[in-house]
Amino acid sequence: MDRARPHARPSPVAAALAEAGRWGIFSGRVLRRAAGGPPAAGRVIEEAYRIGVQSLLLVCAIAVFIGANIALQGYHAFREFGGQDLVGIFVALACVREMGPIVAGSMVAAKAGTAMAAAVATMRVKGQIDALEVMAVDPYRHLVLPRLAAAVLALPLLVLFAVACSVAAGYAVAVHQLGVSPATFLDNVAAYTGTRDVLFGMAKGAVFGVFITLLACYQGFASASGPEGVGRATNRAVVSICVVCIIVNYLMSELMYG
């Protein structure tokens, strides 16, 4: 008599594709609810405070040190060619186009994204999401849409703060520590960056907000039972957000500046 063959475990590629498909279905459901009208303004403001205001100090602190480091490294690299006065261009382009959105997105992912995933996963484990469905309350509209709208509003503003702090820190290091002319630094910043670059950076922030929310909430909805399930959901949310946002950042940079 033939023995039953054990089920073969799917390959990592197949598992990743299946997970991406489930996330796509989840995102489609959320976006269909969004087409039915905006969420309650009170809930959006509450979530915007958690995502934006509570992440602001962290974003600014990281942006300051990144801007200072970019100025320091750029100055010493350009000095080899006698172009140390061009450090303002390097600081402006790096911070406005790339590091501002990356800092805002990564810090929100680390702070607010994990909080979203943990909160939704805890509700899943406790059966509260099922209870909402029993009471005819749409969990996608009630739990995900306010967070999605808040992230789309808060992330572009956080990008602005990150850009301002990083460029200001780069200016302070270049001018007061390395001896670059203040007028030269500011002239280079104004000449090589403009409103278009700032708006593109804010657009990146809004797109990051969409992916952070959808990925974090999806992992919360898909959480397994128990404290370990909540922990795994939170960990998967952070990993997936970081990977996806880095890929999306490259694709948007190629589209905007390619």
The other form holds:
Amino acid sequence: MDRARPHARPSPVAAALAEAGRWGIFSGRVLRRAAGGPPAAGRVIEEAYRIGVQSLLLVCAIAVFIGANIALQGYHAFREFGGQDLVGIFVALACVREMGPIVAGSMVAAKAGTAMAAAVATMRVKGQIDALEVMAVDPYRHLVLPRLAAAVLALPLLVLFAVACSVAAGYAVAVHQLGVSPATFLDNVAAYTGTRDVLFGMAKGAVFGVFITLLACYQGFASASGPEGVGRATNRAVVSICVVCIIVNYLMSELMYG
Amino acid sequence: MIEYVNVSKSYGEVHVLDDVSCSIPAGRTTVFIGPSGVGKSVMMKMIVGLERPDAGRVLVRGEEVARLGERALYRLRRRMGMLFQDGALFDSMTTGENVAFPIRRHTRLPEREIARVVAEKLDLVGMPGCEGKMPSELSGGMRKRVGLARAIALDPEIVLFDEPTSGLDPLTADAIDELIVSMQRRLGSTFVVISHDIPGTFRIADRIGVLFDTRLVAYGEREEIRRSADPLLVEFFSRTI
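Please give the other form, namely the form predicted together with its partner chain, since only the form predicted alone has been shown so far.
All chains and molecules follow, beginning with the one already shown.
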């Protein structure tokens, strides 16, 4: 892949389009390798463990506070018209369909995504990606594919944890702090969300995993030289992942529930 | 073995190589020397297909590198080893794992045999018994030695050296030069070196190419270049020394 070289400054729109095009070419190369066979299982497990362990506690902690906050806000909003018992519906819909995947995706982006971008960028800067090429080892297959497979496996599981933690926290606040009946809360959760919603949330997680890996590794591959290049690549990775995941989340919700 | 035919390369407005032609013979050490920024590294990267010429051709064993498909290029690269400027060792692997990496990727040798080859290569470069060390524990010279052990792990036909003595103190640089000479004699492979170190170049080279202002201004046997009365060469060598 060509590294960025100094040239006349294009307009922001042209620069964004060019960047999107380079990312598209990069992603095409990775996906073409994916079609050529699965990556080494050992490397996938290693990466999945790393992504899971790096992000699990954070995902659960954030999900707890998100769930608690949603219950609190929902309760006070519904109380205005006497519907405070409906808070279970609000918690279930928000957490299962939206916040679970978003929390898992954003925390993986923040922890594992930045780690991926920094690791790959460091390899680029130190000539290790060129070294792989010269040793006749395909860097896309060796560096990106295992991370891609690992993220696609780990993200749906993290979504499950995020959903469980956020709904449990919402339940705790609604029932123990705000006095909502436990049976009412649980009935509402069960009535308005089902396995299909949970599976769709997990599917969102898998799609986020694809984008997080491809964006993080792309920024790493495209890193400019020097420590500054690594820092910039990491920064660009996390910003682009957040923007893309929010847009993808909306598009998937529109597709499913719109 | 390796041929450059009217090779030119630019990055935007910046020309780095202009109409370079030469033929690198097999089984000898050829050094390309010149000031920084004259396209020496680019010239070397063209041999392994990391860079493509804008015009002209680079041929390795008669095959035009830029026209090779992915598989053919990887097949060609398996016959080559390259020592990068700072060794380019993988930080997450031990020294032994670094040297074993190409062996594990391209052979089906049992682990015991891999360990034997790794020990042998590390011994060859004067780093016996350091398999367990991490790259961060090694000095610059040691990293280059381990990088060389990795480059020759599969007994390549062509070994490329990107500024092998840059950033090293004079004593370590001399030791690396001696290592290159002894290694070439032992392996009999084609060694291609790029350097800006004049004394080192005359120590290790059989043939020397001088790059200046994007052009290959001189190319020939070491003694021929040393004795050249060409004013540009005389000035270049005397200035740099």
